[in-house]
Amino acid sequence: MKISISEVLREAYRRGEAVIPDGAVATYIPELGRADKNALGISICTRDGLHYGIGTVDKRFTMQSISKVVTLIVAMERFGVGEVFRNVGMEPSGEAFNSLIELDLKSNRPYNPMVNSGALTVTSLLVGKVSFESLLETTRRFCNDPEICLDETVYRSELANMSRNKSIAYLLESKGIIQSSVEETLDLYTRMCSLSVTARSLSNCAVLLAMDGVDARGNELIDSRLCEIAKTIMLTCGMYDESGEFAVKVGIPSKAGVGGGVLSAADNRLGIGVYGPSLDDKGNCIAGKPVLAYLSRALKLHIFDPNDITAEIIP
């Protein structure tokens, strides 16, 4: 069976483009509000390292919450799975990504590493032990993109508008969950959110996860067990409080960020990076769901798709 990837991408783009007017760019971080709402890029990287794309696949934007995947993997590598999940749970929260409700009223630890409270907890473990420079190099390696750097403008804009995250971090400190410097934790977290990537570099990171940490040259960059954990958390929690619906309709472990990016790792097949700064009311790329739902069906990528076929992708 042969599938024309150009035709598939054109149809996916058309479906994503149709819903862009229904969303809005993030404005609670002023610098993100400057993004072109109508921008859309879709990049696919196969297990052999081949790239296919359409739209704005090389435009730089910031990772935002997609960086939570990197910090989680680094923390598990450094401290072990048991220590990380002693501090943060593995369950979907059912609340918004920046909610304090479940932390203050329902639990003494964050529900999972993909919401802000969980990511701040994971980041706090790294403070004083893993430098930002090391995390930056790791991100470049995972994304096969040496041009990734800190977007100073976004970083400064976020620092000036982080009252919500400060509240979460100090609540975590009051519960004894964050035991390192709150200010240093917030700074490192914000730096990681402010790393500039492209849809293409996200697809590189996604295919690395899809291939259990082994790159196209056969180098193991991430332990396979850590990839398994990260992808499971992405599937159940990576799209915030619409993760369940997304898992049903798309069925690909994914992580979104309010910068407009989505990283999707189709197990043992390929990686997808999407860029679209128009967001839905959950804070996810609004074009991402129809784009990825279509790609999932057209390319048989759903994790539970009964049609276990290996299609030949042609241009």
Second form
Amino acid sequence: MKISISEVLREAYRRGEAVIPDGAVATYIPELGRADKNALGISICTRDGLHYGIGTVDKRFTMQSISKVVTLIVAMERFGVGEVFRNVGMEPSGEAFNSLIELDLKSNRPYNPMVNSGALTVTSLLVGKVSFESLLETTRRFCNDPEICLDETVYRSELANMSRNKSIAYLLESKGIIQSSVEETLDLYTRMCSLSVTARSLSNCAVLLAMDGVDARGNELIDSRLCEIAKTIMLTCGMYDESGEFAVKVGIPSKAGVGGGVLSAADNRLGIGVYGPSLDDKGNCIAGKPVLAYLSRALKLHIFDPNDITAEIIP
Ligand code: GLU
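Structure of the form predicted in complex with glutamic acid (previous: the form predicted on its own):
Zooming out: every chain and molecule, the one shown earlier first.
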């Protein structure tokens, strides 16, 4: 029996909603603590640019770590893949997103661009060369959302509460990894984290990555090789220290942020944006896993599933 996309979305929502009480909103950035814990939105954007959604898909929230994908792509465009990965690795760290232990004890290079140490390193390459305004424009273009702007309140709240990121950045400087101004690096990183998106705009960016950088009108916005690299790093490192389990159960290159967003790029098929500020203990949207695991199975989106049935289910 053929199942409709609205039924699939309803079931995904139901599964996500069921786990929300087990999580908690982030409070280490005080302003994020004001989010509605019970909010949940799921947006799907097809390769033709059609949207299907359920729940809170138009509420603005901050991108947080999802911006690491944008920053990585811009740095690769600007400096080349070799130069970026001379400064940061490609390996999962197996540690928390804001850990500095492995960086201090085991390595002279951050493990990957999706953890804070790696993203701060990539951001430091951009300081003085790529302005915040140009990164904002790029984010708007990737998300097909001209209304993305800096959420000043979240930005100020994080700036006033970022001892941890300061420690990481100064450790990176002490090791000679960050060579530009640490304060400017932290400022640019925090601005990027504070860009306000919606589940719908994340689904737009996700489908752009899924379609190797070509938008629904046929314009190439990102080089396909860079999309391939970004998606691979998202698959192996995007969900922090639960990336392995997520790859098995969901199998869609994804990146989450502590603002509650998840961006999931189902290769060659579609893009998904999820908003749910109740987080698990790894700092990922707690509803994201059941929602995306279900969508992955129902729509056959796992990266190793050869059957593309999206055209049958989505008109
Ligand atoms: N701005 C957050 C931080 O640096 C981002 C973390 C996240 O979204 O996972 O702590």
